[in-house]
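Quick heads-up: it's one chain on its own, the form predicted on its own, in structure tokens.
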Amino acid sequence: MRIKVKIKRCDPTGRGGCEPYLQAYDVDVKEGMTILETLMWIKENLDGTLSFRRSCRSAICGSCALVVNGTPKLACKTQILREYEGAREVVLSPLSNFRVIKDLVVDLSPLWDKIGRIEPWLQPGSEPPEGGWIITKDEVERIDRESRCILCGICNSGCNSQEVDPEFIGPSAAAKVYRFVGDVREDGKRRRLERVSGPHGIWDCSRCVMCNEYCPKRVEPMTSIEKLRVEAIREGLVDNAGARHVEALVDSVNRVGRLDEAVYTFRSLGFLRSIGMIPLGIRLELHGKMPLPHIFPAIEGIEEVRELIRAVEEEE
């Protein structure tokens, strides 16, 4: 079957100045051709000046991600055709929120930054017992999902938060740190967390939930923040907006029942920095949207909601 493949490129030594632009390319594929098998054809029968990254053809690597219609996958295992069927198209593009060095080929050097900065290795506090640690079942998977990264940089790409603050930590760095964090034989856990509870960490994730969409590995990095901001209230790291944020929402629920909106911005950001926000409260109120505070009794069955909060803080 013959499509046409279009691939956004960049030519850096070009006189646009690696402006990009969409070529096309017809290919004859046949079932089960990858989109990493495609690009390799392209390279070798019609243009080998064409630019993109391999390596294990397993899904091992992650060198060869990439976006395809749209959405960032691995090319090595992304079949051309069930994306042909679904979209009538082909169009692929170097990864979002990075860099582009050359066609496919974008620079990750911020990603590998980030990775370094959370020191992605054990940091026990003592040497390991005569014979080893012994690590039980649900040890290891307790940081089973997050020994899965393979640092390909998809859910870094797909991520709204990197888009908006390319400092932000990123869900690849996150997921690294809780898999150290949540691991028994780890003594820097505390100063882990203290790294990553300030700006451009973890309380800035939008929670968008593109990364456990996207990941190829299944290792939800959106789910390891979230887990690494119960370590982090646990530690008693809440002097941050996040923190404020969730303390205020479970004293709403206990106090009355309800989410109370209206207080949020006050618990949250402290009075002084919610002065700022009130030209916003202004435009909320003239368009009948300024939440007001509840001033009415707790709902019905309220001691049942406590009950559960109590049954909760006790378990934990």
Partner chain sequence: MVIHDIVVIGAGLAGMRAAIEAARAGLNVALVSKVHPVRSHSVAAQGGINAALKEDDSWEAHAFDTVKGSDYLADQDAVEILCKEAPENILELERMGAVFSRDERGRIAQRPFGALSYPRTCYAADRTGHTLVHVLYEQILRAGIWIYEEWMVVSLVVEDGICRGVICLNLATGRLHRLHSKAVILATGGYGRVFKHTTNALINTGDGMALALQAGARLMDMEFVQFHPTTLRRTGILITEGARGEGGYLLNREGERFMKRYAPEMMELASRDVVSRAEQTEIDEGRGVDGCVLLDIRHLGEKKINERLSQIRQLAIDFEGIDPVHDPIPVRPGAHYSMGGIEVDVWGETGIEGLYAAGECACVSVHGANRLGGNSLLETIVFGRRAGRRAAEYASSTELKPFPDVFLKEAAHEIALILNRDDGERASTIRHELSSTMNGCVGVFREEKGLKEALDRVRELRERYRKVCIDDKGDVFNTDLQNALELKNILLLAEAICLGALERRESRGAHYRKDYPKRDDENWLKHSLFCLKDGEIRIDYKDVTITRFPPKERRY
Second form
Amino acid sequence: MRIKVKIKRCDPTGRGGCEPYLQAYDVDVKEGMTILETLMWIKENLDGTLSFRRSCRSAICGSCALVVNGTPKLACKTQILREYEGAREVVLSPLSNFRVIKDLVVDLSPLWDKIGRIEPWLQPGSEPPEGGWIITKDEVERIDRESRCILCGICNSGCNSQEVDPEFIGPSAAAKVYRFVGDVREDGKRRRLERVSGPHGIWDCSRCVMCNEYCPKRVEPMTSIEKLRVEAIREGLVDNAGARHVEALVDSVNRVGRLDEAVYTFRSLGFLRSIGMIPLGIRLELHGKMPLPHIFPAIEGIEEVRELIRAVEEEE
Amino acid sequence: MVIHDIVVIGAGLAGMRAAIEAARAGLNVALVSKVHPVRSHSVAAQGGINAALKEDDSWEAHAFDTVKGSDYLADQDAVEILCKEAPENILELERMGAVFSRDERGRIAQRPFGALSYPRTCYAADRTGHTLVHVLYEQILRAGIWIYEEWMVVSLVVEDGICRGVICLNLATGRLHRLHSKAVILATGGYGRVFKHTTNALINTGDGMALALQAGARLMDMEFVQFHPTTLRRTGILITEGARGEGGYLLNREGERFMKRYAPEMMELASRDVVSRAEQTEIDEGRGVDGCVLLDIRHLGEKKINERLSQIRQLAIDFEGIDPVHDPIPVRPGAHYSMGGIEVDVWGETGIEGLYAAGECACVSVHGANRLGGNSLLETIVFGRRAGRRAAEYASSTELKPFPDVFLKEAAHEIALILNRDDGERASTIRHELSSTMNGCVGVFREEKGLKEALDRVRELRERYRKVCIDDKGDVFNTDLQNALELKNILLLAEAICLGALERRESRGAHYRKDYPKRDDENWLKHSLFCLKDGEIRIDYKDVTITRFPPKERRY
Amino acid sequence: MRFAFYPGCAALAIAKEAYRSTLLLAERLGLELVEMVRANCCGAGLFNDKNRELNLTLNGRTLAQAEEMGLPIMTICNTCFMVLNRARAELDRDDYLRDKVNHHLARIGLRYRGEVKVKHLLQVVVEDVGIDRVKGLVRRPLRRLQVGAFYGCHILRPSEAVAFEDPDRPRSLDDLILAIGAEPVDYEGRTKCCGFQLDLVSPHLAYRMIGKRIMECRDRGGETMITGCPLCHINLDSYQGYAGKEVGFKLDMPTFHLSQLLGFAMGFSEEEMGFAKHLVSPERVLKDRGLL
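Mind sharing the form predicted together with its partner chain? What's above is the form predicted on its own.
Time for the whole complex; same chain goes first.
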């Protein structure tokens, strides 16, 4: 079947600097043909000037990440006909949230920098005994997902927090942090958690689920971030808006079974910042949005909720 | 002027391991790689890494298996080092942060692998290479080793017989740079892309071997190309030997476990050369299924498959449309590994002062005529470390002598010729002809007629390459230029492979001649050596080192 | 069609208009809603930041309550929809966790059996009611009104757990916009995040997200936005002042919860649909289009 494949191109040395433009190529595609094979075919037969990265072509090296019809994917494991069937077109663009170098090649150095900054190496407390560490299967399993990361940048491309804050740690580096925090041999757990509890850290994830959705290796970085938050709170790193937010919510649910917004806002933001919210609060009030009176009745069966919270806490 | 004590070319396992070792000596070390380190092909290794860890196993047994697997062509002094040093290296990888899969007692688990007399292969599920590459990359960052990422080396500078550095092309800018160094370690991996059907990454174009040959070093045993028995039908993507190690069957179209006719004892776990030949025979004699045989792991059950073989399950689903939990996977032999490479001693020393090599691009030789599964990762770690150590010793005791500009100018001239040529033949045309020829004539089964044809064709293609022409004339990320430069390398290596295969009139390990189907120790228990003289490849031979295992007939 | 109605905390308080419009709309659509008055807050995912088991247990309670009622759950909030479905998927996948949660639930006489379905109003409208039926109920076609569908995150992702529609190419809201006579506006950020979870943590990031989403829609000709989620609705509506400062543009984009605009098109008044509760009034846009 002959289809048009549109590629968002950018030639930094050509006319107009790196002003991106769409170029369409007619390609005969066959069942099973991948996006990467399509790109290689175009490069070999139609246009040698097209640039893209590729290496293993088997979804383990992470080179060929790009955006297919708006969604970040690995070119090598994405079948072009499936994409065409879904959207009736195929538009390939470079990864989002990164600077384009040429065509589909982006500058990943912000990703490498973020990975480098988390000190991505095991920091064990002691030397292993002779014959090596004893590590249970469950302990290996705990960091299994994070260990699958191929650093392709797909999660960073999809990440909505990174889009509005380039300094945000990002899903891949966060998953890498958990890979060490969750490692039984690791000694630097608390220091790692302290670092990611600050600005641009784990609490700035907006839970948009892009990373979990699109990770080609099912690392589920957002779940890693949730696990880091659990560990951070357990370590007592609660002096930040994010952790206070969680504590306030759990407290509210324990008290009334649901969200008591006024108290919740106050506790999450802290006193001074919630004062800053007062003008908005007044406007919301004027539009009848603030519940009146600001005291919530508890839900029916609140004792059950308290009982369950107690049960889980006891277990812990 | 950019100066490093040591420049390591290639950032796969061998290169990174060498760099780490050299940096430990307190030297200024740089890694140069045409891809980011974690994109290196080592990352695709699946099944595992061998080491005699358990009390009832021994390095001697490992060494014997390795030598037998090599069809007695391996140098036994090197094999001894490989097997003796294996356990400490595995433990060091764990200290660095690797997590190998565990047994019930929490110790490193080991699985059976092809042609091993003991379940000796340590693994991280079916992502062993991935685990190790990422761990070594972490150690590279920790050591603060400078990485020239996406820089392609275009020539080695050898002056007065001493290696003085390299000339590199920065892909992002198109600029050529000089890196002056006291020592250079080549760790660029294999050349699988010489063949059409291969497990290798698209980047595996044997650059280091070609650079070394052109710089005056010798290649060794180039005719020995391993064809992996289980690669996916359409793409050549690897399905780990671990699938058979965990109990998978190979079936022909009659549903017969045909290996019983070829290797009654080891069955599916015979050495790779034996299994690949058996498969090819089944296929050639009409007992295949659509040009393949079937790898059946259904009886392992979904749980075990997910736990130990999850990646290959996903690969089969994504690339072949088959879920191995429910259906057998069609597989066929595919070019996988180069037993040959740059001739080095057990410290990675080439014949050129200051130039070292390790990993698949080198030939120590620990694999001889056929490598055992699980020994390649081991080789990268053991000999990467040794090359790093020896290069560091050398660099610590030598003065840097910067090389003159002329080397840069020569490289620039060669690139300009390609860039400025407006009329000529596309690199891809030449490459396709080359890889089809190699697959057709220099595959699992070989004979004189085909090999002669292939050699003639390769020489013709090398001629045609002089008129190679590319579309992209730009500076920035010019992969068109990169492909053309790589093509030059694989053409050169293809000639060595063909020549070595044509000359070796016997069958040994992975090199099988239909016209000489027997191993011939009397005439051919020797390594082939290749050097470049006046643009032509010359062949020579040297003896094999035999210490404790005299050659015997090989049965599985 | 009967549903165990789980309105969620936002719709019961700060976004009450969504709750009221849903009740009216449901009646019109012939949906019988049995409100889950004993249900607790889903935690909006934050329980997971405290303790994964807490999340599964408290949401397991809600799921088990619906099973007792013998009804599928219907939510009108993307986040409730996602959190309940994600908990359901985890409990269904992992026997060990389910046993653990059931052990806790036994203390209050409940058991999660793994039978309940969790649906979103949007899903109920397109799958159970049907677009044609909606068309037939329209009394006030919103002709020429340019509406940007804001799907947001949690009605689409994680797609494996929520299992609603193609997360890359959703169309349900757009189909409904057409069904009520309006014109859907396609724009880039329709499946992205409104930033709600960062409102109280890193408000500037949330404002930037809001600003971007509204500008993306506006740049493609959108004059109103519609969403199936009260949290997205609150964020898009309430913070346009702050968001405008982040993107350097004075924003005035009226936004609706799905139930409001559907109800309005079916003839309910703007009072009944609670338009007055919006910080950005839709009055001008609706008047311009002759709809008020």
